[in-house]
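Coming up is one lone chain in structure tokens, specifically the form predicted alone.
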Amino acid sequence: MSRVWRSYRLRAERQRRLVRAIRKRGELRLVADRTALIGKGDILCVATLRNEQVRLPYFLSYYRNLGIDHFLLIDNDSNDGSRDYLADQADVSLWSTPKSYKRANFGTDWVNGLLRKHAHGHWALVVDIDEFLIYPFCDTRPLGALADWLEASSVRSFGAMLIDMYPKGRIDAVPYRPGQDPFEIACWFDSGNYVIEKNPKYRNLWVQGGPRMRMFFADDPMRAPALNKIPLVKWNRRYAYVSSTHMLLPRGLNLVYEEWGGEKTSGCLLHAKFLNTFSEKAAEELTRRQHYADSHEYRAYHDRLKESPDLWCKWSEKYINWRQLEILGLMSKGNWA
């Protein structure tokens, strides 16, 4: 395929994203408007979620602290008050929707709506309810310092590796408290264990391992969950992401790597999924099929959930600090000091 042909290709795949995030946009029904209050420079929050009321006061304290400004969240019908919860924050703009999250592109084509309307100009930081941003110096600078330095450096992405974080012994033995730091409990990773490879259409590396890969998709590993993420973007309203924070278009945006030797400043998300409630997720959402490739990675946690495993090994890593993970090569500072 000639270069001006691929070029081409993905300028119409990005416009019909766009379209589609115009469209889509109008599944989502109003439920507390305070973007009034964004200022300029305002850095924002950007999730959908499904009934993970006892996950946000965490949540929201952990970004708040970090300098997240304004959250902008998307609730897909929850019914165990999340809805209720987040309305009464008051640096929330809440919407809500009953439609398919599958059928949303698994909610990309929402979140793409936010952003273009209300987050053109502003760094925006997508995210899950149950991830948490790792970068350098994120225990003495906050995240505007990070963003105000990618920005001196014309850098508009900044990309994360996910790192499943898991208690040592069964899932379920501790039960998660509202408001309770996740990695009281789920305080170990694997240090190694990972495959990259390079998407030649989007040129984002692609990232696979860790304790998903070894203990649910021992049997084919090629269909593990996808670890690389770009959560933090200086958006821009022609942006689009393409399959959840995988990705995005135009494609230059996921060059958040050094492709000629040398290291880019990286980041992590801590990644709390596996806490006591979610062998009861795993099942709703196995039910429900509104995940990628019909819910297989539901059904692979569900399968082995019956055997109640230890995601803990031998080479499990206790989670210190941000510094930790640089020195085993999971993030970098890059040339930032």
Given for the second form:
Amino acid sequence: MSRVWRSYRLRAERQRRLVRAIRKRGELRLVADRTALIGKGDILCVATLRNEQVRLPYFLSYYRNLGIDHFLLIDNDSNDGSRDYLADQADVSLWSTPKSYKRANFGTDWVNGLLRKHAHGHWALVVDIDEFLIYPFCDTRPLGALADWLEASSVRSFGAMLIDMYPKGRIDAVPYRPGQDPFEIACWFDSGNYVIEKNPKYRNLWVQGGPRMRMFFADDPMRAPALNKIPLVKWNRRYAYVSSTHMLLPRGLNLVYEEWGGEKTSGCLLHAKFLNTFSEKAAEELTRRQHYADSHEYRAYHDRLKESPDLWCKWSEKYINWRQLEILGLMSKGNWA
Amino acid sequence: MSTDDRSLGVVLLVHTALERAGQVAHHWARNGCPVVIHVDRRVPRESCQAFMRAFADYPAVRFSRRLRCEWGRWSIVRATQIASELMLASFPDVRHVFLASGSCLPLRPIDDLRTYLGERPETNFIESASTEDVPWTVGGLDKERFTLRFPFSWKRQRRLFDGYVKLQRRIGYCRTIPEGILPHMGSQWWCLTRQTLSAILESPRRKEYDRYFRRVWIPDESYFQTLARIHSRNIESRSLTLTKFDYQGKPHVFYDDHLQLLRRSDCFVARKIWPKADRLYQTFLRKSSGSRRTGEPDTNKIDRIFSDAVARRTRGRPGLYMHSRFPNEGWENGLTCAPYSVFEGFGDLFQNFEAWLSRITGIRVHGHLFAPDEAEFEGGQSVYCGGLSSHPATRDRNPGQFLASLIWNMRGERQAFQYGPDDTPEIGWFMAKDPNAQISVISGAWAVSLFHSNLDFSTIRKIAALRQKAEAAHLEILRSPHTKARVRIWTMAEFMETPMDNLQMLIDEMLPRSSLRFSEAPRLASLSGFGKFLQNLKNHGMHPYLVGNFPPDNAFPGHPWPAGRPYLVK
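Could the form predicted in complex with the partner chain be given as well, to go with the form predicted alone?
So here's everything in the complex, that chain up top.
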């Protein structure tokens, strides 16, 4: 009986989130509508952003290269020209909103709304502007190959772990130029200090670790940010992200890991957060308080970064390619060969 | 051989990626093969007509009556039958009929294949294994696919399908297999001689066979495979089409990056090719395909790659915990990835144990990794390989994963560390269950460091009681029947009887291949007065029983160890 009750509760929660998503869609003002260009079988990318002008050129070119056909972007009140830049892109549909990011469940409601309206039946990739998807064979096979293969394997969702990348030395030592590959600067990462726990309610894994836990949350690791993400989903209008892209409902979509000894195919999201742009962002977030848990994460960074802004240590690993991440055990080919 | 040699006919089953299928069909036809194409009924009429128009100039390309085909069901066999009949009737020169799909790609020049078949005019290439002997199917339905009925679609009516199978099993239903038939199974893609194929299609008992196979599960893998056995003795049980199946029974897909692999395989035809693998199609469908080879197909390398992939998916890498491999308890297939050693009490009994051990063995020796105030990594580092933090809170977030990460990060190099009753107790079970752990315990040795400490006796007594309790609980775990680690437990008194032999034995076990005899012994802590110290504890009601029977006057029978001086073994 409790199983039935729980699944009833989760269904109710999913419906509540969908209703929210529809309601919150009213907060979005259409800036550039090119959704008519979306063709059958196109792979879509959905993202929310605020003042990311400097990052946009590389972001768009990276994902176009990977095989994204259309971008659905939400601009949360940028004032650095991001909006005009994006409105001019031929494969971007843009919405904008001045409303609170926090009150839209950290943007999740907006994203759910767009996904529900435009992504039904498509593979959809939901990322932040500073997250870059790496998957097995991504240097030789486009995203479409992965999507086709997942679909043929009756897999609906694809997991990727967030890997925080950082430079050697002060994070503001080398300025990032528009269009530049951020991993020319932030090319280091932690290869083996992650902890994993199962979330019984949604059945997703909760992964923590990396330089942020090592440097900012060593004495209180439970508060370290979650690194588990499920960014690529064959979307259905009945699905909903619950919190960021960490988990979804229905919760079967969260089973992107194997429990009986094997490995499922998975990828990584390289996180280009720690560039010179970071300190500014952290300072701004302190006053805006629009991020998760009252931006405690940003407060922790702000305090620590003042003293010793080097995330690098002698055990840091330098990024080469996906095969390296595969060998290190940070992602897996599974049975895709 | 010229292109007007029409001895090889191709039956092509097409249902998706029409453009690619068309290219392949052109390729076959251009190279002198009569082609009969079956286009699935589900393909919309307009696209099908456009597809057919492209072959208007090819008299040797025919289209057979279209059926709606569904995977795993009779319709595929039926479509093959119809197309084969058309092939045999319209092209009397054809001697071998090759069954291929739209996503099959010829890898070698068609002339090669024709020559190969010309040299073996009577041979039928069809993979055909008796279900009695080869249990290679996925999902358990191997013999049962011939003895149960399967009227429901697995794709569309999964519940009915499963339910009906269950029901038949429960009531013990069993179909009678037509007489003279011995069920065989194998790859759907075959190449049969006209003689065999026509014998199957014109058999007087065909109606009976068809009626039977109509309700067999996945008949395209068994109809021709079984009947060919009846009508021909000359069967080479392998497919000329390279197909690899994964653990779900789904064919592996080839991409552009497989180009060299496919080229070197010398296979005639491969499937499945990803429709957008432009480079593969460009390369293999080029008009003049150079020198002719006569080699036999060699699929070893491809086989290995795909069987590795299946093993990765089903068994994974032992000792790895990550976001797409998080085994339930008991399914880890190795809690850690490599052997490691745990020493308990050695650091108390010997003054320089860690330095000594790393000097003579050359392995990584850590201090107390699970010490209460810090993970004592080798060399006192505050961050270790992989970015592991020495912070106790971070480590104790999940001690088991901390240890598994350490072993994983340092794979290739053996690790050793100290453990004691003050350390995080939760790791005890993890190590005990791990067959990779070599755990050696000198119980009660913690008393030595207390003996040397400069604390009040009442404090010492309190600490001793706590440590003894913790160690007793730990030893209970190590002695449990669930323990899989290699455990050795001595009381301190036992160990002291032959200390060098015991150390030598441990080191031999750690480094089995090196016949290392160490010439230098670790320095023993001074034990003069230790017996009295123990007696004193007892007198205060705290019996340090884990130390063993240590004589109160310190007179150790056969104790060869002059305290404080190194002991040499010759």
